[in-house]
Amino acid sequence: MTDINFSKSAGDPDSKGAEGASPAPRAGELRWDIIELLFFAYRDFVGDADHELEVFGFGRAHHRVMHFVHRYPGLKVADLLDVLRITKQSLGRVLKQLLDEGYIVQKTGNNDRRQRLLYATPKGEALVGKLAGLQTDRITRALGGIDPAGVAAIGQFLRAMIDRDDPDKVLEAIFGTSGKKT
């Protein structure tokens, strides 16, 4: 594996000033600082769960499916496709494995028999709980030294990063335009 060397030149807009803080970029400059922080934060955030999932022969797609099925019981397959933004074929493979191994059950809709509603089984809930516990531990450590106003700003930033014009039922729940679940 190749080493990555991070060297900053004096003219580099990302180089740190005298106080050691990165200056705010001017309009039109690329936000390498935030881009890289998001890459590494995501890598480590999902990495905790990835190691646990390997034991079961699962990957990140399994984790995402399990997360949303657990958080939104009765989620329709069509809505899950919208949330994950993956193809039916990709979801089908992952969903079949989760169904076959007893982590999720699928039921037909009460009003529309064509609907396929997804529910986590107790086995699936236990796995999601374990993965969410690992991720919560990382979040708690990261927020440890941040005051409530800073935590609120982080939440505001993350919400602002999400495309809000998406007719996504889960996002409606997250943003409180329908039944909010925490």
The other form holds:
Number of protein chains: 2
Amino acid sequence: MTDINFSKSAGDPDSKGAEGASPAPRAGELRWDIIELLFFAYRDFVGDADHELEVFGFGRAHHRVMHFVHRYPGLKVADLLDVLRITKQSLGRVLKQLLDEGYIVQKTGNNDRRQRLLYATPKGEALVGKLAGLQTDRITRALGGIDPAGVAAIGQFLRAMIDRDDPDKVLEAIFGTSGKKT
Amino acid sequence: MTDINFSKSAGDPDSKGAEGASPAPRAGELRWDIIELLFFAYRDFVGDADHELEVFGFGRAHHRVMHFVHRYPGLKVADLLDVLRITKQSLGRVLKQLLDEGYIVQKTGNNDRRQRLLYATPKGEALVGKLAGLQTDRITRALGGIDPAGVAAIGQFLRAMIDRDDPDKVLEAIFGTSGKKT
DNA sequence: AAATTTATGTCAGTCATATTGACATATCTT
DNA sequence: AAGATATGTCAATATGACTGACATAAATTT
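Form predicted alone done; form predicted in complex with the DNA now:
The next block holds the full complex; its first chain is the one shown before.
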């Protein structure tokens, strides 16, 4: 999916009825520029990985799972569901494939034996690493020529775009006590 | 789609037990931070619109179409296909719904009567405006506290993340002679 | 004028990813 | 023992995407 889904946000007081029938909501205020740039930037960003994934017979869903399992070793299935915001059934098929094909392994939790902690295998790491390399190339290229202060602003902006209401385990790691990551 | 599609990266030196076969490509260089922030930022950004779209019985595809038709009045069907990077068949159903329900109208081209130029109706403008308002709220909030130079850096970064190889009509408008939109 | 190309629309069949709801099992908590 | 939790799985469905084939109208070329 090339997801565009621009956003919504809140309430747009005036929106539609603005002048005549056309809403022209907050005329000059809407950030059409950023909205569009985010769409195209994200489209091309995820596009990098898509081609590579085809080679493995995987889709974006597999990438998402591999990414988080790799980054947060020992993630539980429930954590993954929170992060990806999909249902158990949707995750099930993808996760099963990754397990069957040896990209991920499960280990029973030490404290709670009902839990299946997920870990990437070397094979899984290789895949995730390859995909991150492609995306990193694009990011590095895009950051070229931007000074440290600018890079910091970019990080600040991206973080501020994320909902903090009910952070999942991964977001807690990103924003939590260890709030690093520009 | 909550598209994540990260990329690859590799190595995570320590992760689970990967040592061994894992590629660990360019270990310290991978931008896991930006990769992840882009995922979450985009997920929440598009999430804003999703809820609102449900009210109308529409999906993200409808939003994308409405957005570009609104922003670039008179866009041809072929242009839309280039921008959205989907097939005629996929666009067909969505576009037909929007036409049937009065969010968009078609006008035969003046020069070329085969063309169906697309325009948003006031009703369509209202919807797009509402969605853009929600997303703009998030963007404005995220940009708060960032100085002009930082905002410029963000725009520069997002633009640089976009492929420029074969720009479609919309990208030409964004980057072309009238390259504005920070 | 006839042939070809272009712009659009549409039909049929398929796929990937997602959904909800119902259950089953193992394990932890009370 | 009873109940709650973590996970897995089955069935049925929806959306948005795909390929390929074909039809029509209008423009362009020959």
